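A single chain comes next, written as structure tokens; it is the form predicted on its own.
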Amino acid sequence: MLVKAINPFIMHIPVTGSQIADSTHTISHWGVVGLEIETRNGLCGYGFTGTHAHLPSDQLIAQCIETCYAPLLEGEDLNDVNRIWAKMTRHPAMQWVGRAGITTLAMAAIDIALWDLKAKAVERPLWSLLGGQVRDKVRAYNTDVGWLSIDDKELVNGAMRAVQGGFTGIKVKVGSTVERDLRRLEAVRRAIGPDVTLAVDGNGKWDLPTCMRFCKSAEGLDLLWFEEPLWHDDVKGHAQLAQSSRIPIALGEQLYSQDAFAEFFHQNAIHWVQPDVTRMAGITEVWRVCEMAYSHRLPVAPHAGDMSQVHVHLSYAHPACQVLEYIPWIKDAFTDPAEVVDGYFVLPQEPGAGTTPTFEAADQFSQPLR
């Protein structure tokens, strides 16, 4: 397959109710800023990262998609995926402007739309292409009911209508202060019961002593995991905090590369393993840290925040994947949305990657590239 065309787009589509908010940031909208690369043989592949929907930014990725990448898929067999990955990542240019952040982000949205092509093209859903299918259901946990920006009393009575809808588990963020957060938590595992998981993030924003203090106390909540408790490239840390604590620790939507979670992994200082395409550059680098996991036997929870269309996918098909997120914002936006039946994510059927939109979303939801 050869590049005939490559269109860039952005869309900003409305989050659950008018705004969020976690520890660092509020938003209204979430950004998702790919591309559509059209082949000579007729086929479109769609691929796209996540943002917090701000303009400016959004429209400087879009810029490095069509003017620093897409000119390196010239004259490219499209198939070959794992080149044409180590030729943009290994490109003189590009590496010295940036080897993480706008360029990353940019390379994720090729690399999938490659992977939604190179699915496409024999007509099968990327799991299958990916190896296949390695277990008969992928649980769902609901974050969308615990943002920081939702009351105490309304945090209770939506994890408590999401376990009524069949979710079996319930992320509750935190960082606000020790006090108002356990008190929060305890009110909600006293609302689920004992029998669904209980997992918090942090978002990094608290430091050691603040993260030790409140696991000292949290420990009595049997929590699945404490996600990002501290700055996100502070190793030494959270091998303090792994070591002082019963809570698993969780982290990675913030790591940019295999060698960034080997230092995690060396460090015993993660044991939930997140991964994100958006930040690692697309599919191609999130399989093998995926492969680390597994061969450190540490279970993997691809970040959604909302790459769910993708990562379903992902954790269909690879054994190290134990849960994913449900972020429901943007699923509706594309012709095979990620869906979740009693607690339990649909097996997309759909050849390719997930990632095609909606005439309608097209229309609805998209901003200006310039």
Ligand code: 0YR
Contents of the next structure:
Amino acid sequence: MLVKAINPFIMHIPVTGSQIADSTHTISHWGVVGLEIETRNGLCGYGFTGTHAHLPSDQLIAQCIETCYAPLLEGEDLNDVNRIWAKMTRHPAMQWVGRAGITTLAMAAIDIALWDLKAKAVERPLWSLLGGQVRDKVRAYNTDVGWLSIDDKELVNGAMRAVQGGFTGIKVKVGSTVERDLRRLEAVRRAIGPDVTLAVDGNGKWDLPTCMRFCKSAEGLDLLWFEEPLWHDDVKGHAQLAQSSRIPIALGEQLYSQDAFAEFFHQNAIHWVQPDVTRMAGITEVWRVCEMAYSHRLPVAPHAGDMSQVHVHLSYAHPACQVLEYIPWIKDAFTDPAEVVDGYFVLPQEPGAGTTPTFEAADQFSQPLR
Ligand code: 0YR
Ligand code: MG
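I have the form predicted on its own already, so could you send the form predicted together with the ligand?
Every chain and every other molecule in the complex is listed next, the one we just looked at coming first.
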């Protein structure tokens, strides 16, 4: 399978309501920056990374795909994903400027497009190609009801609506003040009762003393995890928090490599492992992190930078994956959307990775490449 053309794209798709906020970002759109790979035998593969829809940096990613990595696919058998991945990461010029950031996000999009192609070539959904279905159902938890921008009353109402709609897990953002966040969480826990899992996400805003104070008061809330309590690269801080609190630590959505995860494993600084195919140079590297988590007997809960299009396949195929984040913003822009029914993700049936955009979405949401 040989490349015929590579066509980058940028889509900006609105979030629920006019905007949402976590502790560090307020956004109105999700950026879907990726590529179409056309093959000489007439197939099209699609992959993308996820951004906060900042056009100048989205254009850098698209240009990196087009001008730096696309030429490396020339003449390659596109089935050889691992080899192409190694070629991209070890390319002397790219390694010098890369290993994290825009270059890795660009590689993520390409790796996902290659897996999409590989699955389409054998006319199977990606989960089948990754080794088959290893669990009956993938449980979804809803993040879209828990933004910091949602006021206290609507937070409780939204959580209740999600539970009535079948969700057995929700996540609430924290990182404003400890007092406000605790008040909101207590109200949510009272409303949803003890049987729905409740996770919190700080998006790396607080320092260690603030996290310790929060955890001490939050111990009665039966939290599934405290996600990104501290700055993303602070291994020692997470290890200290993990030691001082009984609330499990989740992290990984901003880590770029297997090596970055390895540090957290080695320091006992992580309980829930949250890699993201759109951040970590694709499915190829995330699979390695899942294997590493499995060998440490730690659960994986992928971060929905792909809004679950690809992670549904991964979660059905890898035994370490326990639960998957659900945010519905971009799903309807794809021909095979990531759907949740009665609180569980539907097993995809279409060939590929679920990354083929609809014509309507391309038409409606496309942004200029330059
Ligand atoms: C909004 N999920 C997250 C969104 C989300 C962020 O800034 O990007 O909250 O990625 O932390 O777990
Ligand atoms: Mg998060």
